[in-house]
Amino acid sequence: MSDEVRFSLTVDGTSHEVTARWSESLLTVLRDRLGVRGPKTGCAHGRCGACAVRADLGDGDPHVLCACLVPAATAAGGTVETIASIGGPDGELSDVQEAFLAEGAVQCGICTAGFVTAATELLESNPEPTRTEIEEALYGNLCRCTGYGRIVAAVETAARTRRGEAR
């Protein structure tokens, strides 16, 4: 008996037919089978957030999750949005990505996709987050290069921009 499963998966708006082992993580399928490089392999234990994606696993309620922890087959028929879905269709940066650049919240880039994914989801559900709410939303994302102050400042800047407030 084969330990492989075949399923459909929509990633960043493109439908794919995937054949994967039951034990393969969503991150492995994204990176190794589909060539999607936005989610990064960090700790591979769900502790750093580098692999964060936004996924609807069939319940109609998309949310950010660590792709390294999710068996790919549980995403069968679902939709996954990576950092590639966050920017514009012609590669334009999103307001959150622009804020990360403006605030100097980007260094080596391993953690950036996860932070931007989490921050984007926060601002979609809460356009006026407090500093504490921002810190809570980013909990589980680790950065080994820079201080978290610039990252939190970037989320605050993106929130002000969305509200039309000047800096």
Given for the second form:
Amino acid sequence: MSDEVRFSLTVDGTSHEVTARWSESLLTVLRDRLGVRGPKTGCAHGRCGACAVRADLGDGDPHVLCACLVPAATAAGGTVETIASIGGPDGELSDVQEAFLAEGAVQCGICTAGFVTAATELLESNPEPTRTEIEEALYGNLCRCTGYGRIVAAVETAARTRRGEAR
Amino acid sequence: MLLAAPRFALPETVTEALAALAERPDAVVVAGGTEVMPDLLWRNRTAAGFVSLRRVAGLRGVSSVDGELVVGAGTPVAALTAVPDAGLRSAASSLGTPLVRTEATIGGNVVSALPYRNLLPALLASGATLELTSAAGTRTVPFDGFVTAPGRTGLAEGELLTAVRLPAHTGFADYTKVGRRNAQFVATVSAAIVSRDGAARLAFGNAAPTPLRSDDVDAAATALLDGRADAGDLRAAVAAAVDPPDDPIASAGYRRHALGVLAVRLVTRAAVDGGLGS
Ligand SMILES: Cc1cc2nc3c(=O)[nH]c(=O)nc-3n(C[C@H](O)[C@H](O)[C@H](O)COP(=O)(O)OP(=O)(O)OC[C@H]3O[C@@H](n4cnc5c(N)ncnc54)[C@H](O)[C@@H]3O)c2cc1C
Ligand code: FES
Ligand code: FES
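Next up, the form predicted in complex with its partner chain in place of the form predicted on its own?
To see the whole picture, the full complex is given below, headed by that same chain.
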């Protein structure tokens, strides 16, 4: 009996016809089948947030999720926005990405796309987050390098810049 | 049906989901996938296909019907962090991470039936009932007794959990858990309380192979709430009622002690925050 499932998926504005094994995760489809390498494989089971993407999977409002936990074929006909959709088309950085650079919130970088994705989502819904709200929103993202202080500072900086306040 | 392959189905209604399951008896139901996907990765489970509930819109959402809170089995835990039931809200708010809570469903938590799962004590304390649907129709069963052993439930083959119903509470409700660290932890033990009209009802997680409550514990908790007994009496009642596991995470002795501490903590909160005590 065939293990394969065929479905369409739009990633960063490009539509794809995917053929995948029934049990495959959205993360391996993105990275290994479609060559979309923005989402990273950290733990592969929902603990680290390195694979975070924003997705509209036909199950309610679009939201940020761990691509490693989603069976890819359940996203059939859906839309995924990776870190590539957060910056500009020619590689311009978003305000959140600029703030991560300015605050030194990036070291090895494997966690960065996930943090920027989660932080961008937070600022969309809550333009004036407190430090506690930032920590709660980033609770599902792990970083082995920075010690988190610079990351929280970067989100605070991005929020201030977005509100038009001086740094 | 949005998609049907030999080993995969993406139904849009409960009827389609039941039919897809009947055609694929070796497939597993997958809702959020937050248990199933890691289980497959770590080979804790074998499966020969998926029937996904992700696109069954009728299973998602929270409503109030005849004084009960009716939660569709496919409702994400993230949505439970804002429900009127304070016990469920508290148990949902400390489940996993924000990125897990958007996918994790109440149905997956209940059917996984593991003794350390967050929502189970809250459902037991509140006197929840479950709606189970099969091709033969829908039956309603109490949550108390639904879990028969760790990971095992009274769900029949070819049956789906379709909704969880909670009586509306006017009193105080809460949930608390302890683990081996403060971040992203599963409960070593957990407890939930509902107190109203001066009576307390407690339920515990990882206190026995299945979610546990006891009339003796509730009598001691109610007496503590009224000032007719002290904390030591409640701790003794809890220690006598529980039969906790002994495993590499914690000894049975530690769990028995910690469960007593959590019980006293919740009754104290009910007395103070709920304003129902002496
Ligand atoms: C990083 C991480 C942290 C976590 N932390 C916690 C935590 O702190 N506390 C906690 O309790 N859990 C935790 N979990 C476990 C998990 O997220 C929850 O138990 C969640 O509620 C499971 O829901 P799901 O929809 O993802 O289940 P799924 O994985 O889709 O399914 C779980 C089981 O339920 C069955 N099932 C699902 N829905 C139905 C239905 N409607 N009818 C019949 N059967 C059904 C499936 O066949 C499967 O056996 C964590 C998971 C991860 C990955
Ligand atoms: S790779 Fe998905 S959460 Fe770690
Ligand atoms: S920068 Fe290395 S893990 Fe975060």
